[in-house]
Amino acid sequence: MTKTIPVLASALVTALAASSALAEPDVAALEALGKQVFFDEISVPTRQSCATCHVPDNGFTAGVAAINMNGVAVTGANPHTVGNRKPPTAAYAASVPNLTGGFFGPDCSLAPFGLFCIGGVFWDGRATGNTIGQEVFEGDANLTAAYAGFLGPLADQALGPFANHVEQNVPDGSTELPGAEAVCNHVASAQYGELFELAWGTAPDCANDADLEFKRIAVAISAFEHSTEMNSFSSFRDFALANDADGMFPLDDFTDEENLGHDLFYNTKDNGGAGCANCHNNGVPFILFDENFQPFQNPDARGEEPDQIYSDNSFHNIGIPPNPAAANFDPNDPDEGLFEFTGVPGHEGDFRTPTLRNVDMRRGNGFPKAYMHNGYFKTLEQVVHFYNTASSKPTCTMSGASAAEAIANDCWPEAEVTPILPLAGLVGDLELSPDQEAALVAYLKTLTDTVIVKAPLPYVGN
């Protein structure tokens, strides 16, 4: 017996070392797994992936011209099914916090009006960041330390499409998370399946713990969406700011029109601007209050932060007209946004403030895009003109007027959901000239990244 002890001990040490190596967190493997899944057509029938609706070279929004011009919502894996909203961008959401009621407490349902709801993704904030928790780490302190930053709204959001029969149509595999077992089995048998084991230390146990493994796959997608690929900060604005002599606006590399657009974006109406940064701004507070509780513009909020994402991560109703051309549009059943998730009076018609990064990224010159949750606007010029004139023009008398028709007739349709809290001074009566509108559009076009995410090559292993 004494002669075999060293052999057994040696084998035990070897096994423990191997186990430790497998359990060592590998963020690169987790990101790579998430990217593979993001581009993999895990659907029934096999034709739909995350990238189908979130097309990288179109700003991670819908990339089919006919859909952007008409139905807006992308058809599902089953082509006879379609949603009712435009796909939001999947980029630059890495800093979005869990949905809360802001200073009203942890629950958004406690907040009066959507503007006091902070965080969450999807247009209505229903991916709150509170679905996937520490259970995915099973008490492993190393995994927790390395991957906990990927929990939150993006991980929660990644669970949704697979379980949505309008989107990827993956059949039920679990009574708790539809599609969990099917997605787990697909990933486990894929060429890139070993990335799961490299990232999590064990192969996915789809037969006994599909729900847990499905959540780990969602965390991997979130890790990819947190990566520098998805958050490259590589726009002309970023380069011009970095190259500027003093790192402050006006920027040396900007045209006079682009610098004017920036000033209009950050100046309030009282200061001769548009006040866009009231909502499309992160970082330093845009509005401060003096000793008499009177608001005034923070002079430091000038958009010179390198990591500016141009969103307050909140919800607002700006009075967007209905889009009769949108799929599943029903004039008797308006889309009430945040209210449909929270059921809280005052949240009707509130939608999440999107980032403005890549707002003009498109698949070639002239490729059509759609803007807002219902795709009512088709150009940035239309969007800016609406913000400038929505409440200063008469209501259109023609039914179902498109944005182009409304502008041609110098009117705007009534809002699909009338705002309870009109955003006076921010939407609809900005008194901008045509040249100022054009300058705002010029500035928005400087926010297009030069780095385009490419689909991964087929995985060949280590």
The other form holds:
Amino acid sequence: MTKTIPVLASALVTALAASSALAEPDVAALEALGKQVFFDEISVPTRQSCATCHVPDNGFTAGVAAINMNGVAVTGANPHTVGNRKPPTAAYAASVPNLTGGFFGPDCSLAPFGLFCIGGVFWDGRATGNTIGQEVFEGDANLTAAYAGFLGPLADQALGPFANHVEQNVPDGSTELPGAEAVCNHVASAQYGELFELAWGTAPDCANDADLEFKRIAVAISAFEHSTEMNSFSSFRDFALANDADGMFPLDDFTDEENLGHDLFYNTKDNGGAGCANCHNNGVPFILFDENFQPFQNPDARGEEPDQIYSDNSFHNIGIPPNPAAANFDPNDPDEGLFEFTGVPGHEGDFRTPTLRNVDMRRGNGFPKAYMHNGYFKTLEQVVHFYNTASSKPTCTMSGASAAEAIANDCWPEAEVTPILPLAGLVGDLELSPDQEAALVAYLKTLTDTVIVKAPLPYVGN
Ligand code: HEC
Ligand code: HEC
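Right, the form predicted on its own is done; let's see the coordinates for the form predicted together with heme C (HEC).
Every component of the complex follows; first up is the chain already shown.
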């Protein structure tokens, strides 16, 4: 008698679990699925994955030298198609919140000049995080509890590249979400398809529910992009801060130049600094600081927070010159950034402040990178020189000058889209010496992760 009770009880539990169809969440399987898909060449023709444009060892941006030096945008799977923007890093994008206009409402349609408009991924924030919702959990409380944190801009974003003709170019299909059937079928029949079942409790039903299953694949990609592997916080700056005797700058392990660069980065121009942290901070819109750079909200104006992400997640037009070498460049049709998404006057030329983690991660010493939405700058030295001098040098007289040509001629070209808000004291007139410029670059170089994400091994089951 005493022996039969536990057997009955466990049979009962099993029966109950089956009848309410509760799936067992498995975050590791979800992340592993997302990683497999991220590196899988799901494209037509079969030659392009997310990782083709977001190359891990080049800081998750484009990894072909000639592209970074010239067209900046990566050609799509169909070799006749190409977009017009530089791929931003996909690492640390997990820190970007859903798009909101803050005080000015749920979206940015009323946010003046893009101020208080925060979040959303893509350079213009158009992957808002409000597309994929709770429907992916079908009321399952366990899955909701375990996976809800992966909804948001990154899940929404992951729906886009597959069917995009300048990206992976899979067939649109006949479902609501372009590419849903093609991607669902691909994952269902892939060697790693079992990971879907482990993560979601059932195999994908591509015939009847491709849209829903596609969204679950997007949530998996987001889970990978949220993983500690992609957000390793493993840079020299992170280790030096963690190892520091008092946990405060100046850091014992930094050179004097790196410590100086840090101080310049965090101090305002009024205090002899460069004011970079007005915008490259830990998610605080710069308008929330008073004139002495005393934060109203940010507990970390000194940059001592371990997981600093170096972005206010907000939008600014900092007057970047046009890049005539960029693919699809049209002088009569400038890239208007946030305005292209919201259509709100005042948002012209606003782009979301990118994280600065891994700005100097590159495939090898001297391997070229491109900076800003249009890749105008090729080196961090050029970027810092621009911040220092953009408004204090004459306008270039030759047309279409590259950053190198402009610097050689001691001038800067007109901005691609003229900023409406004044940038005095923030961009263009910082009055830094050459040594101070070099110190800022030295500091930026401490932000390179030591953990390099590797492509996954082929899935062999578990
Ligand atoms: C052909 C190159 C290409 C491919 C393939 C590609 N991307 Fe991108 N990615 C880009 C470009 C360019 C942007 C910026 C586009 C924009 O802002 O309009 C971008 C933006 C992003 C962002 C936004 C980052 C941020 O901070 O705003 C994420 C995340 C991302 N891609 C992930 C992915 C994933 C996941 C895949 C595969 C499903 C993928 N990308 C495939 C080029 C590519
Ligand atoms: C007013 C806000 C603001 C300030 C101040 C600011 N930045 Fe930026 N930063 C941005 C924005 C916005 C972009 C993207 C602009 C674009 O692409 O049009 C950017 C882009 C960059 C990039 C390119 C990153 C990439 O992945 O392409 C670097 C590097 C950078 N900033 C470094 C700095 C440094 C160093 C300072 C201080 C000298 C600084 N920023 C000050 C807002 C700011």
